[in-house]
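Okay, so here's just one chain, in structure tokens, the form predicted on its own.
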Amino acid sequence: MSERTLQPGEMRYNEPMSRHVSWRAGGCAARCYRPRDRADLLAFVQTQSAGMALHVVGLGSNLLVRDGGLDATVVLTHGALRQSELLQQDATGAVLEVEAGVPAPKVARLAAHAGLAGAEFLAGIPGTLGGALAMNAGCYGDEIWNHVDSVTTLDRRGVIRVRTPQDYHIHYRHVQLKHPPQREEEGPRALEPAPEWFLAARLQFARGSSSTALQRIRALLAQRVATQPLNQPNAGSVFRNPPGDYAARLIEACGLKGAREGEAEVSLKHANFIINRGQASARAIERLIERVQQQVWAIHGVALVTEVRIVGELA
């Protein structure tokens, strides 16, 4: 297989995904395809058979595919969403429209330099907005979603929505959609949400000062730095913390800092996190990570929840 990069508009075969997430491991997909831009992006999922499964990645940070692979097609969005735009600027604040590929550390960074304030949380989040978006990803005190102002959609067959904060149940790291798409001439479906994906969103901040902003963004990325192994593949925070406590807490008082499983550990720096020390297994951070909910339940009576998105069939 080449090391060469999938280029706009390629369609792969077999891809690793380990090339393609932040844990560099994992197994294959079935195909895997890089849209040069949104326009492409419609017309490829407009091109897809209903029954084909669908996965959409952005910068892969809170991904593990299992080693057995992915039996779908993985679109990559990061490179082909990245369009940007400060909207409706007043002496308040301003609206800031971002494409779902943009890098969340990027948005903070646009924001900033355009005099604006409360974005600079984003700084400390890895992934892309879309993921984000599709997480209610937050540090530092604040919530992706407690700034949006309307968000745009695309679904398997192609249609394009523009939906608002009240059309879904937002919570602590989890994001559903209200009521599913639905034609008239469907009649009744299930209560499950139809599979859309974000394609941008528009992001509402106050007016600031451009000086103070990227101060404190280069305040939080020292922080992240002194207290986290971003010199090692890792996914962030690999669990959800409980109501009233930290997942980190947990962790370091059963005694699991530096625990292993193969090349999989938990950081020494920061419980939460699961670093690959080289050539760890999708399957050894699985292990590790279901070894450590075992633990937490064992000694503290709490029952942890991934923060990580774990897909594909076991080797």
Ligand SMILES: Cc1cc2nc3c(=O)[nH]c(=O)nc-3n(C[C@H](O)[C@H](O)[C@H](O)COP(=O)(O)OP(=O)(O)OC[C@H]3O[C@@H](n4cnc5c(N)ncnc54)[C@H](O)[C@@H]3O)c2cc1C
Given for the second form:
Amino acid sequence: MSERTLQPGEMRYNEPMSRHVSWRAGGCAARCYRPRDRADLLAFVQTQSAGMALHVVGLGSNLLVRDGGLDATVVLTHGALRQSELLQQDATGAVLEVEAGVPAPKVARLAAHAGLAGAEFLAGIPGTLGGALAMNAGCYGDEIWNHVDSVTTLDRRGVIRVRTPQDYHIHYRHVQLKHPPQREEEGPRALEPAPEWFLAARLQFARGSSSTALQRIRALLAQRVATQPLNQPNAGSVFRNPPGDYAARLIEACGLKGAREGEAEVSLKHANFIINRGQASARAIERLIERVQQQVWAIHGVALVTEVRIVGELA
Ligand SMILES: Cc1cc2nc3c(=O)[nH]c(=O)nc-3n(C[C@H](O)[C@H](O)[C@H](O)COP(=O)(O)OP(=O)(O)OC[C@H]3O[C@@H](n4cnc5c(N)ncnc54)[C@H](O)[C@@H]3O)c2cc1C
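If the one shown is the form predicted on its own, what is the structure of the form predicted together with the ligand?
Below is the whole assembly, all chains and molecules, this chain first.
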């Protein structure tokens, strides 16, 4: 199997998703496609029969595919939806239009270089804008949806829409369309909400100064290097923080730092991170997640909810 990067316009079969997720672990996608651009993505979606599951993936920095793999077509947005443009500038601020495959740190830099303030928090989130919108990614007191003017979406039939934040329930690390489009297919999944993906967003930021924003980006990145195990494969915070508390504090108080299942380990540097020490299986990572949940429940009576998304079949 080729180790070459999946090129725009290329389809691969049985593609190891470990190449496309930051945990560097897990099973294969039955099919994996990286579109050339937005028009190619639209044409691709329209040619896929309604019953064929599609799964959109950005940089895989919040994702685990189980070892038995994913019986779906994974569509990669990074390197595909990569346009960005500065719109509507005035003395108070500006709107950036950014496609979903653009990495969040690049959005932070684009905004800083345009003399805008408020996008710096995105610099340390190693996913795409689309993944950030899906997760309502955030840190240091800010979240992506605080800056969304509108989003452009694509549904399973190939219909493109412009939506506003009012169309969504927006919560901590969770975003849900209030009225999702209907599914086309019949069968057991017919009553589930049909998927709709982000193609792009218009993001609003206030006027600021480039040098201040760039300085803040450097400071935030240095803070991450000091507190997160960035030199080992991981997926950021595994669990959402429970109301009024921190998952990391609860996990550490259970004495779970350094706990292992196979090659998966609760980071010694940050207890809400699980690192892959080399050859961790997705099962080992998931077993460790379950063990942490059980112990935190037993000791603190708190049910930790995963922030990372786990998909696919057990081996
Ligand atoms: C070291 C590290 C630090 C991190 N720090 C933070 C942090 O500070 N704050 C934070 O919130 N997160 C953080 N994360 C988690 C992660 O980076 C974010 O959740 C990020 O927004 C995910 O983007 P992605 O492109 O990697 O999404 P993926 O992992 O590829 O996908 C995540 C989910 O989003 C869906 N999705 C992806 N693209 C689209 C799209 N275009 N339309 C619809 N759905 C889509 C996928 O189907 C999947 O369900 C961190 C991760 C790491 C590894």
